[in-house]
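To begin, one chain is listed below as structure tokens, in the form predicted alone.
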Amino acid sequence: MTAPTGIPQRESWATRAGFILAAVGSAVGLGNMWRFSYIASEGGGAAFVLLYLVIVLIVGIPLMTAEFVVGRMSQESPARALKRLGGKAWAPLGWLFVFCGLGILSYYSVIAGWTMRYAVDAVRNAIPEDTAAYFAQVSSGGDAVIAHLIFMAITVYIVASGVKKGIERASLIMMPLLFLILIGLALWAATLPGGGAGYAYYLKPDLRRLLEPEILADAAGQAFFSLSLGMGALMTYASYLKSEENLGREAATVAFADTGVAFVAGLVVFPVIFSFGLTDQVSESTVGALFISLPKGFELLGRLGDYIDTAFFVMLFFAALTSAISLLEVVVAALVDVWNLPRRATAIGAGAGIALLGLPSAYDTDILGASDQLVGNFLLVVGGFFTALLVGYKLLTQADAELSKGLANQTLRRRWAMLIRYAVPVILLGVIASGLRPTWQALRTLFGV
């Protein structure tokens, strides 16, 4: 595809590995490091993991493939692609993706700022013994604002540098390091005395809970959010693909890499919690274990704990940054495509606006939580639901032709079409219904109703 005269040639990935690692980086985030293992421990252990894998196969991979297909087929950001492919009626869906990327990043960067602060202080051996008081200090107010702004500046710098020199280069460095650190921590955790009880708690089988509606909703919601679906990030990344890669294979690779990271993270978190007697601190506060309990456990190891602490929070920082990059790229790509703006200036302007939008979340964690429920837990699923409808009912013929470029197996393509038309919309509609009440509460919190 050649750009019209006067419009810069659209960038593309230099390597398949760069695309895969960037897509995995988009999917792997802070939720993988704690939320998956926590929900598994509360939802039947191995039963939840089994159900989660089924959801990934039935919903995650088909919908991710659909996003990849639309992105590569259009060679445009969602804001333009959905209007061109689906017509004017589908243009709002593209802008919903932009809003989701903007909205999630505004509060996600606040949490990511915490991880950056912890990583820096861990390197300096400056995390105090009273981890609860320390977390209270850094999680809101002036300290949180400063960390939020610095983290956004780093994210802007990488996105402004472009697809090859910024996003791909950063992913090729950070993602392998993240994998190595995570595997090293899991091997270390396996040596902890009493860690076996943590594995049992994490993966205790309770197959009776497989059919509980709330467990199904949790598995679907976690799979959806964890895989970065419904926010346009993967669609945007796929728009930079120029080759005829097997998009179904790429979706499966990204999905299982993301699931593997989430699963292995649980093999780190729970042995530490049980080995150091921190089970009374395992609660519904998903940040409590990450930022209060685990640093307290690492403290008990003395000098070795300083190294483990540093590795753990550096890993969290990499996970947060790669996800943040993809969120900002959704917004920047849309503005560049629609109004033909220069990337660097657009990244700086969009980043500054998102940073300002995130200030309330930096000052008030209640606003942060309500924003997460509204955008991260509800609007993402809405976006995914309508994406399935668009691809499954309006673009299926074109999508099949695009998918066939790398996937010649017609039987597999036919099964994908059946899932994207029937199974995915039905399951996501159920998740949307289950999220109506908490989303209403989030709106009341945000608008003071």
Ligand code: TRP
The other form holds:
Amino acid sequence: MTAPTGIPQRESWATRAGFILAAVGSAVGLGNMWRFSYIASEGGGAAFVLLYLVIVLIVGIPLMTAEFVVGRMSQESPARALKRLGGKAWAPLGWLFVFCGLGILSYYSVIAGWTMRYAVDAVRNAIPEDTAAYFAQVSSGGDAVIAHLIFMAITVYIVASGVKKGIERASLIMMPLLFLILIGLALWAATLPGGGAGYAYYLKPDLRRLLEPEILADAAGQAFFSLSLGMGALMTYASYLKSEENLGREAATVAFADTGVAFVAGLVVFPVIFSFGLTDQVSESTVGALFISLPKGFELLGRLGDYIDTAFFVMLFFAALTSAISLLEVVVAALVDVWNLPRRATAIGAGAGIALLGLPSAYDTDILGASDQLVGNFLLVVGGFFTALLVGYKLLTQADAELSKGLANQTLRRRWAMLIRYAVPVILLGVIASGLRPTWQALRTLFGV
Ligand code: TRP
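Other form of same protein, the form predicted together with ligand TRP, not the form predicted alone:
Every chain and every other molecule in the complex is listed next, the one we just looked at coming first.
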């Protein structure tokens, strides 16, 4: 279909389920599968999980609702929409989103590349016995670069295929498979002898730690990354919505699914680690928990382990891919909407640029870690803070009208507005302040000073 001007009509989702699964696909990713359970176990177990849930409820869901509302209201990419709706002063926020998309995907794709390599080798039954040496080989240098480039090419291919035929179709296939595999793995993990100690380590309620400020900052940073908040990814997805569903309910659904997956992933990882006596390796490195000790554990199972290995890493690969798609889409949608560029060529060009940008992370995991701290932790929270200010103070009347299309309950909408205006900015200011020091460190690592 073509609009009278000859400009092709903007795409939209074919179904409500397609939108939801794409949004859940964006949220559910590498962040859920290992970062959540690792940080939870470090941060007081059940105490961290409790704090995380509170943050998701009072910051995550309101902010996600705000992103959905602005997206559907604008029907265009944030890079254009924020300037049109908020005025010139808000244009930089849209470009900050694009910068975050580029920045996160550049290193996310490196980790996703490791995952892809593991999945392929698991299918071929070719993961060697010495998993630590294997991980060292796979995770940096030439092997990591090749996997990173292949992963970027797959991501580009899906985004270039468009919203309906690319993103929606990929999510409709991969997400249900991911849920099935994850539930199967959790049931299997529950049968492991000695797994109980793993549940205890993961969820031990150390309630004194609830009051530590770093745990609050960790919980908030993790919530932003895991829920894909703060850089307009879900805003971009919602800009392809035409229907008038209840956006508050959609946000709650996505947040619930994301948190559920994170929680269940922990129920897989920890019993395995404890049942096979791999705790030493976990305390040594974060990444190690997933990439070194799990395959080691699976190996001890012989034949059955080969299948479980495959299921696990294929699932992880799907999770990473649907998240990477959303990161690239923010960049592509911005370039397509602002300069009227063709989608396919834009996806290829942007993907190539990001692939280059990721090379340092593929060669050096310190650079990868520093990029994650700077963009994946700090800038997301900054983006979320300004999004709350824009929606809560400048666009509130319009946003409330847009939200009311699917949410008639005025009391709920008022509560949402209060959270966006007061609770969210205040909490995020605290989180930003506590993130200044590690971010400064990260900048020094990146620029070598
Ligand atoms: N949420 C994804 C994860 O947990 C990562 C991700 C995808 C993301 N899109 C995003 C993070 C946008 C922040 C913003 O792995």
